[in-house]
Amino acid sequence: MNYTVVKNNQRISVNSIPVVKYEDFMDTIVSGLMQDKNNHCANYFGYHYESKIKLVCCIADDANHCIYILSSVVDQNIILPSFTAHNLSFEKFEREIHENFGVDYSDHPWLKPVRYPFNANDKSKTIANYPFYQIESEELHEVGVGPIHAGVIEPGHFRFICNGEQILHLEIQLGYQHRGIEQLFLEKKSLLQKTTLAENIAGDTVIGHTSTFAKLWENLCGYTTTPELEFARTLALEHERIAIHTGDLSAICTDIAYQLGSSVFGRLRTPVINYFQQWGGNRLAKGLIRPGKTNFPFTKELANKWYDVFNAYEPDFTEMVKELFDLPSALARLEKTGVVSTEVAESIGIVGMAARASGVNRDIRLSHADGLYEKLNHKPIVKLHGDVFSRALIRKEEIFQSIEYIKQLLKDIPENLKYETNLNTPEPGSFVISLTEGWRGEICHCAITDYKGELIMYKIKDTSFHNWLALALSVRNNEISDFPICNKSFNLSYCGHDL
């Protein structure tokens, strides 16, 4: 067999991952595993290995709740046939490998830099000279937006090619704020430093990314997560989902000039976010999640405060979503706008909420569940139309679903248990992949340790890595004035992409 099979958060020996010739590597993945629609690429990356490059591919099998891991060793600056020519979902993974290690591809259709990192293989390529796609025509014009935006958001450039008001093509180029976080995971030696890095991968997904890191690290160290920690992390993850989804509904209303919805949803988000401050002293939940322990145990008093927040939240939220989704002028802007069909969604490998809005049932809480999601009997919410309306409706329904999950959790609050604080040294020669369904969608962290137990590779993949292409495709044939609501309906992360 050309691959090994693991479960989410399972530690294995890195030597147990088969190393095969690139031809077999490609054939196993493209012609074999990826022919099953239940499978998708959770991560595909390279790292330096004995003066060569080791490529590691992780294919998630959503139906059988497992992950297939295999690898291949190739020379640096080699020319290879691409996976992308056969399966478009690999396009950005291979572009990153090309950028970082100089591995070239003979038939990749879009071999451009992804991030322009400080350690790029070819430092002569600069973001100022990014090769944007062009169409020569006297009838068409280009519209450039960013990297500096009118709003207080992070940098990214959007290059539209339009025929009048109609968008024919959008190319999105990020990479303006590469922070070197993956390299810092190798350089920082204390566990607290690593955890703080995880908290700052994406500021709107503190729980999602920090929980993923904590589970990965605990399994690297052979530590079994306690019921109290699983309880707190699951509750916090669903609470974060409610907070961000509420804010996103406000932003969508802002971009269709529906001031009432913008104001009410914005007001409702505030006490939800502030609850994290009551729990752990920080509105964004920094400091709340720690490997092997918690500094802020959940108590019955905190449960009572949560009920106070949501007894006030639910009636107003219920009334406001009814108004929004019954309003003809709002529906006229949301329905059939920014469509990503099921076929396109499957072909480019999008994940999370955006995938489910396009009829693709992809949700880690079901397919690779850990913690308490099996007990909650989670059922993903899936829509079929793939438009802004579907993405907004999923937010509404997931908010109600998350509230019910938390109410179930609060019926049985575990007592505080003893924690393991000596988690500074992972097992040597190990590999772990950790998947979490954040509010935006699938988060993936992978780690490899050397014979001393030191990290030699840490790979992070935010949902946005998959989904920025979906946004670019969604606006085709829409008017350029519809771009803001298309953008907000995805709400992708700049910093989560520019690691």
Given for the second form:
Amino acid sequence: MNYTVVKNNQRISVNSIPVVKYEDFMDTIVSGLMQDKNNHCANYFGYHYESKIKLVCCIADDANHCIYILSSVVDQNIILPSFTAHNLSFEKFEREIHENFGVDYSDHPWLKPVRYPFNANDKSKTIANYPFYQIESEELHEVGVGPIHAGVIEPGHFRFICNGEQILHLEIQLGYQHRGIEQLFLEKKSLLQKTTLAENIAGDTVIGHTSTFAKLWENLCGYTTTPELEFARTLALEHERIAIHTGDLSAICTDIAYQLGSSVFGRLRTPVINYFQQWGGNRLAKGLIRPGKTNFPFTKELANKWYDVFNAYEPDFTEMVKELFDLPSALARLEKTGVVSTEVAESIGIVGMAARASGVNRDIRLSHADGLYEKLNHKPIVKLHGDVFSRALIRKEEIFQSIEYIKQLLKDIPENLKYETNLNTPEPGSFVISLTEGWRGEICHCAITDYKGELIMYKIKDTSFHNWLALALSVRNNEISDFPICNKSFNLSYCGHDL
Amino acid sequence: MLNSLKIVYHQGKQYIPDVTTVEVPGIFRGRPIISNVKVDTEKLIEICPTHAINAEPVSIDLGKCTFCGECAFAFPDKIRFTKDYKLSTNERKGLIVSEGEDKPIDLNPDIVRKEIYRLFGGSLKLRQVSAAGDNSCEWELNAAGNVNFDMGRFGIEFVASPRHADGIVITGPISENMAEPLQICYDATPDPKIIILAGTDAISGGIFEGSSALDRSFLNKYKIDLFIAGNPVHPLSFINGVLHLIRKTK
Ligand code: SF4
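Next up, the form predicted together with the partner chain in place of the form predicted on its own?
And the full complex, kicking off with our chain again.
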């Protein structure tokens, strides 16, 4: 067999990952595994290995709830045939491998820089000289936006090619947020430092990324996550989903100039994020998740407080969403805007909420469920149209769903056991992949340790890594004035992409 | 229409009447108090992920602190975080809290530039630059303008263009890739202009300190008018900090 099969969070010996010739590697993935619609690429990365590059590919099988791992060792600066020429979902992964290690691809259709990292293979390329796609024409014009945007948001550059008001093409250039975070995971030695890094991967997805890291680390150390920790993390993950989805509905209303919705959803979010502060002392839940322990055990009192918040939230939220989704002038802006068809979604391999809005049933809570999701009997919410409306509607329905899940969880609060850290150091020569369905979608962290148990590779993939391309494609043939709502409807992470 | 009015009615009053005195809910980690109790300082210093703790006297640099609270969990008799969200000063050293002290973090009025009170006291327009910020401070700065915190009532607002701004607010540890855009934005802001650093990452680099992907040289070139600690900055910390800077206290 050319690959090994693992479950989410399962630790294996790094030596048990088959190393195969690049042709076989490519053949197994492109002509084999990826032919099955239930499979998608969860992660594909390289790292330095005895003066060569080891490529590791992780293909998630959503139907059989497992992940196939395989690898290949190639020379630096070699020229290879690309996966992307056959399957577009590898597009960014291969660009990253090219940018970081100089591996060249003979037939990659779009071999451009991803993020201009500090450790790029070719340092002569600078972010100011990104090779934008251009069309020579008297009729067309270009619009450049960013890196600094009009609002208080993260930086990125958008280059539109327009025909009058209509967008023909959008190219999104990122990299401004690059902080070298994967390298810092190797350099910063204490566990608290690594955990703090995980919390700062994307400050809007603190629970999503930190619990992914925590689960990965616990499994790397041979620690079995206790039910108390699982309970708290599941609850927090769903609560984070409610908080951010509510804020997103506010932002979508802002962008269609619907003041009432913008204010009401905005203020409804406040008690939801304040709840995190009541629980763990920080509105965005920094400090709440720790590998092997928690500093803030969940109590009956916290459960009552949660009910206080949501008894007030639910009627006002219900009233507001009813108004919004019945309002013709709002619907006119949302429906058929920024469409990503199921076909496109599948071909570029998008994940998470945006995938489900386009009819692709991809949800780690179902396909690679860990913790309590099996017990909750999670059923992903799927919409078919792939427009801004679908992505707004999915938020509304996921909010109600998450509220229900938390209510179910609260019926059975684990008794307060003593929370002690007795984590060992990571096992030597190990590999772990950890997947979580954050509010945006799939989060994937992978780690490899050396013979001493020190990290030699830490790889983070945020949902956004798959989905930025979906945004670029969704705005084609839309009016440029609809770009803001398209953008908000995806609400992708820049820092989670650039790391 | 009727529905909309009903919705408006159901909102009641959402704004915080006095943002300078309101108490935050729950267990917010704000300004710490360090007691004089003797502890194993070496162990204490070792805990801190960002080297914010120093010995002799034991002190915490809130410009480096991520407010993770771990030091206080390990040494509850030594360190206690209060709910005081006023975490701003105009001197870098003003963010250092030493053992045995329990005094508010304050501005040094002698070094506030004179034109600040005169020109910006009633209205301050700011351009925000996220320079590799993790989107948590950005969220909180947006929240500062929402209907709950409503800093617009003091004439403080974020604007779309540096040309309309009286200063810039930097978040994030400043990546190398953002160094040039930040400089361009600052240069485009008309004089006189102020610089505010919001959050631990901006003030010291935070957990990203030492990363090869950063370029923080911009900060060596200019006087920083306000440092606001937090990870992320709480909206109340931001509003109080800015108010304190632009309005003379009686
Ligand atoms: S709370 Fe601040 S000082 Fe204490 S350990 Fe955390 S970062 Fe260090």
